[in-house]
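Consider the single chain below, provided in C-alpha cells and representing the form predicted alone.
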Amino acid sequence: MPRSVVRALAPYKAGTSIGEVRERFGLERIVKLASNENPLGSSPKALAALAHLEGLHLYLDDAHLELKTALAGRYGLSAENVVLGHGSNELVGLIAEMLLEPGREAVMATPSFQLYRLATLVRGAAAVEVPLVEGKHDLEAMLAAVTERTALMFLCDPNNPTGSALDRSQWETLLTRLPSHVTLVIDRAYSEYMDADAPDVTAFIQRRPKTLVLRTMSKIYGLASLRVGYGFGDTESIGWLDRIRLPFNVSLPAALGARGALDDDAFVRRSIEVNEAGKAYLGAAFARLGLRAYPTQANFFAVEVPVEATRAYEALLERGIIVRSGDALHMPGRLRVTIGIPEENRAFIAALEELLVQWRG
C-alpha cells in the first residue's frame, strides 16, 4: 500500500478540455476560458525555432546554458542563478523536496495554487494554510503563522485563483519581518500581465538570501504544452535544486521553443494589449450585471455568481463555454474566468447574461 499521506490525497484534476465538452454535448463552437492560456496562441518565434528541430536521437545538453543566460540577463543575474523545470510545477516539487520533511512546515495562503499544499503533504510536512481576506494575502496572519519549524513560505503573486497582488509596502513588510530561516518562494507565473508599477521581485534575491522566484513560459508566451518553467535564486539554493532535479527534465523542443519565444517582444506586447482590453470589457460587464469580481493583475477574473459555483459552471458548459468552478479551487460562489479575445469574452458574457435571468428569477 502507498504511504498513508498519499492515500489521503485527492488527485489533481485539470480543467475541462474542449474534447470533453464536444463529446459530452455534441457542440461544435466551444470557448475555453478555464486554464489561463494565451488566447492568441503561441509565440510565432517559438514556433519558428521548433521548425529547425533535429538530433532527437541524441541526448541533449542538460546544462541549457544559452537559455539560462538569456533568462538571467534580463534581470542582471547569471546562469548560475537559474534552474529550469518541466513547468514551474516541477520546481514547486523540487523546492519542497529540498526543504520539507516530517516535523517541518510550509506557510501558504488559501485559496491559492493547489500544488503548494500537495507538494508539502507528500513530503510529510505540515501545510499551514492562511485564509485570504477579500481575495488578498493576509500578510500579518501569514507572518504570525511562522514558527521555528517553518521552512517555506509560498506566495503566489498575482494569486491564483483570485488575481490579487501585493503592493510595494506589503513587500517591504514581508522582506523586513520574515525570519531568515524561512525560504520565501514567490510564484510569478502571471508576471507579464501585471500593472506597470509592480515591483521586480527578482531584485529581492540579492537583498534577501533564501528567496526563490518562479516563472513560466506557459502563460504569456503560449507554450503550456512544451512545459518550461524557470526559477531565479541565490547560487547556493540553485545548486541544491540542481542536485535533486531529474537529468534532462527540460526537453530539446521545450528549450528551443523557450529560447525563441524570449525574443518575441511583439507577441508579448500584443498579448498584454489584448488582455488589458479584455480586462476592461469584462470588468465593465460584471459591474453592469451586478456581479462582484476581485480586482485582478493576471489574465483571469474570479467573479461571484448568484448560484452554486458548480451549477453555474455546468450551465455554461452546456452552452459551450468552459470556465473553472470555484468549488474545485476552494473558492465557493465564484467562477474563475480566463480573459480571452473579444469574441470569446462576448460569447461568455452573452451566455452569462442569459443564465442570470434564470438564476435570479
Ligand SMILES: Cc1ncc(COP(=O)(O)O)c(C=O)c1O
Second form
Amino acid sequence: MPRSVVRALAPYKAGTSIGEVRERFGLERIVKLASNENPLGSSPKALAALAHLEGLHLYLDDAHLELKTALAGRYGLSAENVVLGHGSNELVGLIAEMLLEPGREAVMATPSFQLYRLATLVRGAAAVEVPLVEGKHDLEAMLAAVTERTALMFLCDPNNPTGSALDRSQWETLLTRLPSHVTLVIDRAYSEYMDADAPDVTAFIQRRPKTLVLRTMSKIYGLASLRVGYGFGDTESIGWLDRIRLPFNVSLPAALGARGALDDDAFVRRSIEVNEAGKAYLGAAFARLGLRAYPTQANFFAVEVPVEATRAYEALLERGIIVRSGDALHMPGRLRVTIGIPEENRAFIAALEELLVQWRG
Ligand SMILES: Cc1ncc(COP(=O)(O)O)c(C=O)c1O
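Right, the form predicted alone is done, so what does the form predicted in complex with the named molecule look like?
Complete assembly follows, chain above in first position.
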C-alpha cells in the first residue's frame, strides 16, 4: 500500500478541458477561460525555434547553460542562480522535497495555489494555512504562524486565485521579520502581467539567502504544454535543487521553445496590452452588473456570483463558457475567470448577464 499520507490525498483536478465540454454538451463554440493561459496562443518565436528541432535521438545537454544564462542575464545573475523545471510545478515539488519531512511545516495562504498544500502533505509535513483577508495575504498572521518547525513559506504574488499582490512596504516587513531558518518561495507565475511599478522581487535573492523566486514559460509566453518553469535563488539553494531533480527534466523541445520565446518582446508586449484592455472591460462590466471582484494584477479575476459557485460554473459550462468554480479553489461564492481576447470576454459577459436575470429572479 502507498504511504498513509498518499492514501489520504484527494486527486488534483485541473480545469475542465474544451474536449470534455464539447462531448458533454455537443457545442461548437467553446470559450475556455479556466486555466489562465494566454488567449493569443504561443509566442511565434517559440514556434519558429521548434521548427528547427533536430537531434531527438540523442540525450540532450542537461546543463541548459545557454537558456539559464539568458534567463539569469535579465536580472544581473549567473547561471548558477537558476534551476529549470518541468513547469514551475516541478520546482514547487523539488523545493518541498529539499526541505520538508514529518515534523516540519510549511506556511501558506488559503485560498492560494493548491499545489503548495499537496507538495507539503505528500512529504508528510504539515501545511499551515493562513486565510486571506479580502483576497489579500494576511502578512501579520503568516509571520505569527512561523515556528522553529517552519522550513518553508509559500507566497504567491500575484496570488492565484485572487490576483492580489504585496506592496513594497509589505515586502520590507517580510524580508526584515521572516526568521532566517525559513526558505521564502515567491511564486511569480504571473509576473509579466503585473503593474509596471511592481517590486522587483528577484533582487531579494541577493539580500536574503534562502529566497527563491519561481517563474514560468506557461503563462505570458503561451507555452503551458511545453512545460518549462525556472527558479532564481542563491547558489547554495539552487545547488541542492539541481542535485535532487531528475536528469533531463526539461526536454530539448521545451528548452528550444523557451529560448526562442525569451526574445519575443513583441509578443509579450501585445499580450500585456490585450490583458490590460480585457481587464478594463471586465472590471467595468462587473461593476455595471453589481458583481464584486478583487482588484487583480494577473490575467484573471475572482468575481463574486449571487448563487453557489458550482451552480454558476455549471450554468456557464452549458453555454460553452469554461471558468473555474471557486468551490474547487477554497473560494466559495466566486468564480475565477481568465481574461481573454475581446470576443471571449464579451461572450462570457453576455452569458453571465443572461444568467443573472434568472438568478436574481
Ligand atoms: C501560481 C502558479 N504557480 C505555478 C503554476 C504552474 O505553472 P507551470 O505550468 O509552470 O507548472 C501556476 C499555473 O496555473 C500558477 O497559477
